[in-house]
Amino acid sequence: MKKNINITEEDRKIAAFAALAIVIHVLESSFPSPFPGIKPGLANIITLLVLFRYGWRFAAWVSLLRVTAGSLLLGTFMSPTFFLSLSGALASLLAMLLLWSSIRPWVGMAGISILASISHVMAQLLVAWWLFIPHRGILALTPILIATGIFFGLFNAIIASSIEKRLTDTV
């Protein structure tokens, strides 16, 4: 019996920005790390953009999907890597959230950016001291991981900021 599935243009705009993400997750998984756990995230490049052109439930599905897609791809699923991703994920998501429904006037994509970086770093090594390794030494991470928050999405907004604008302006 075939089943009458109604896929939408939501539904097609959703999936090609997280195949998009998910391409870019892949690849940046094969980035060389100058320190463990640190990497830029450029596929949050992405997600701000959805952020800005379609709105938080938009962003909240690519980032998820992106997650979980990469996670079966890269053979770590319901691993401890995927349990750190998805709490970074599920952090930023909420990040950007409550700027996006608060101050979002006030806060541009640099603004909302680097909260979320901060808040996906955090959130992990907040996962990572309570599930493997709980010792108060770890927290010892917390002032590179803020730096590294603040640089990287700083950087990624600087991306997406440039990707947008000429969006708009070949639109």
The other form holds:
Amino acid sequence: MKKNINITEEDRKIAAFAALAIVIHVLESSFPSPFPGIKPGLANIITLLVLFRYGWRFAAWVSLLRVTAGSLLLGTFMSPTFFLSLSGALASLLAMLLLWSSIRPWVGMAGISILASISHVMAQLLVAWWLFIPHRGILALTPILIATGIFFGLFNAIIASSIEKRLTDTV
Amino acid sequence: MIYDLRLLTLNAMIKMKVGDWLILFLSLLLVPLSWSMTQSDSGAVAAIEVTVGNQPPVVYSIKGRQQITVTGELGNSVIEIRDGKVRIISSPGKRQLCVLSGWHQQSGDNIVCLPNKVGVSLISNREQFDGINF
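Having seen the form predicted on its own, could you give me the form predicted in complex with the partner chain?
Full complex below, order starting with the chain above.
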């Protein structure tokens, strides 16, 4: 049985951006971190860019493809790491969707990135607490994670916006 | 070459809208807020549990000063409680390990005088865990 799958131009773009995000995701995972659980989340630069250029649905595709394919490449698929990653991605997508559909005219990349980043770490923290380490001690990490979340959220937004300025409309 | 320090401000690096500033400041407020909510004395010892032989454990408060004498397999073990700390003063064991281990004040700690079958556990109101490894 032959089945034709129609690949649209949008599919190709999603695949291309997801590929970029996956490369960043995999590269970043090999960076040493001074503190377990704290990393810049540079792949979200791509998610941000895509969100602002093509909208929320597109960003959700890129982000979820990145988490899934990234975990397959790293060998963490279906492991605790994967579920932490997935919960973070879902939470930050939800935060993006809420901002995008409510106060879109008043926020730019910075606000969306910071809020998405905080949602990301908080979701991961809660999942880690519920599923893996049911101890209140883990919640003591909250302020540290929020602080680094704000920093890297802003950092990624700055990079994303400077890329955005340089992107031509043909992309 | 003249460097323009204005390039280092946030507005020069990224276009900040009203909502961006609002989100930035509100989320910065979250840091001290979450700090005060989570950095409590989770390791505080609430009580000690003294177990002798196969008897069910007896709970004593950790506050104030008191000496508890329990009779185990070989004789009397004397437990001293002083302002949130616990130690064994004397026990009939040959090697005196529990006596020599000194003061204990961390919840989750245990003092065991094995020959005399006496155990003291420092417990807190919070759930405990030792460690985790994937």
